[in-house]
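As structure tokens, one chain now follows by itself in the form predicted on its own.
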Amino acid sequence: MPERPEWKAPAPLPPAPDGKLRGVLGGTALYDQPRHAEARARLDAFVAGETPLAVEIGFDHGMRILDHARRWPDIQWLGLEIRKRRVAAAAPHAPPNCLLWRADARTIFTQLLPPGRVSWVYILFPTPTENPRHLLLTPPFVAGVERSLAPDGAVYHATDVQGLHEHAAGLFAGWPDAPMPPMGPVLSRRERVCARDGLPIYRLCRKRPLPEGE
């Protein structure tokens, strides 16, 4: 398989006049609706408490996050995926410490996760889209990640697209390097493809910067 073509980030969208975040599944306005109150309550219950919380964005078939949840039962594993079929197929196999949820990660980090709650964020091979409405890695998303991370929390990003790696490195500029998060032997589907075809993988792991004056 050939390397992906050169990619550059699309021009960002202007901010919404009402301050809400636009997203693939309705944005932040989605969870203002009473019909989603039960799902919101389920998420709130799952992330409550002080157990370490890891979030994997775009878990695809779920093989990696399911293995991690079984391998580290003392960590809560939250998987976010926008494809309904992927969630429906993987969710029945999740152990009690793993919640696989159909949701837009931009909404979850901006609005729903408690501040300072997340220990690790895994962003694995996000789609290098040219549509600004579908782009995950944006300044508002990074601000939501920073808000949600614990003081020693870290974000891990992996991609085989050099332009996307450079884009991520720019967004997380100023964040110190961090130790790698828990990593089991089961790879994501795209990482297996890269290993098979000898494609380079670009990685970064950064921790939340300290507030000014600390």
Ligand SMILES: C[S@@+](CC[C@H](N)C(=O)[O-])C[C@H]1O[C@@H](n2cnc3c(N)ncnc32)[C@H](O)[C@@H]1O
Second form
Amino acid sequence: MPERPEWKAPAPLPPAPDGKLRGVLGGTALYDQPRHAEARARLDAFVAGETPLAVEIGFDHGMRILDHARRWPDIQWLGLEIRKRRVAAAAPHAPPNCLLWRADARTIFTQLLPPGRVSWVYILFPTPTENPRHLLLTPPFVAGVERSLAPDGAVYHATDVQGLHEHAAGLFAGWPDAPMPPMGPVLSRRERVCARDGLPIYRLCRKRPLPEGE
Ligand SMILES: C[S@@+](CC[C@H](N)C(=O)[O-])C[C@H]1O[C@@H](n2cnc3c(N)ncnc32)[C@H](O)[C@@H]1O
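Given the form predicted on its own, state the structure of the form predicted in complex with the named molecule.
Then the entire complex follows, led off by the chain already shown.
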């Protein structure tokens, strides 16, 4: 098997002077614009209530999240994906407990999800980009995940890129191990490739660190 090039996280972008996240699709003020009010209201309605909420980031063709939503109808499944065509192709197949949305997960986690609302976050084989503007796993994003997770919620990350796993492990250092979230038999596209080609998969599943003093 050919050797895979080592991946190292790109140097982070300097913080924006207004404190907003750099590089995110449409900018962090996107959902303040009236033309996105309807989409935002749809998200707010979808995440309202206390039904457990699972979020899959970068669902690609959506096979996995669609299967999970049918398999676990008592969970709300939110899928976030930045590629317009993927979302347009998958969204018509979503059952009522599944919302597939074209959105940048970094904005949604840092700004739109209600604090403490999410039971499980699935980050499956994120792109090992060398462009800091496109990097998903950064300290502000992890702070957004921490903000959005329920006290017993968990984040699950899987990758076949060792450097990316080490990067994630560094960002989630201090987060205790958590039980695995619901996992059906349908694998993501990349996980199928890894199984086919015998590539190693590095996984971590962590829960929020306890607030200091607890
Ligand atoms: C390498 S692919 C992996 C796809 C799928 N999760 C899998 O395991 O096969 C990464 C996916 O994440 C999407 N993506 C990248 N950055 C994203 C972001 N900030 N928010 C939402 N989706 C993102 C990409 O469009 C792409 O579909």
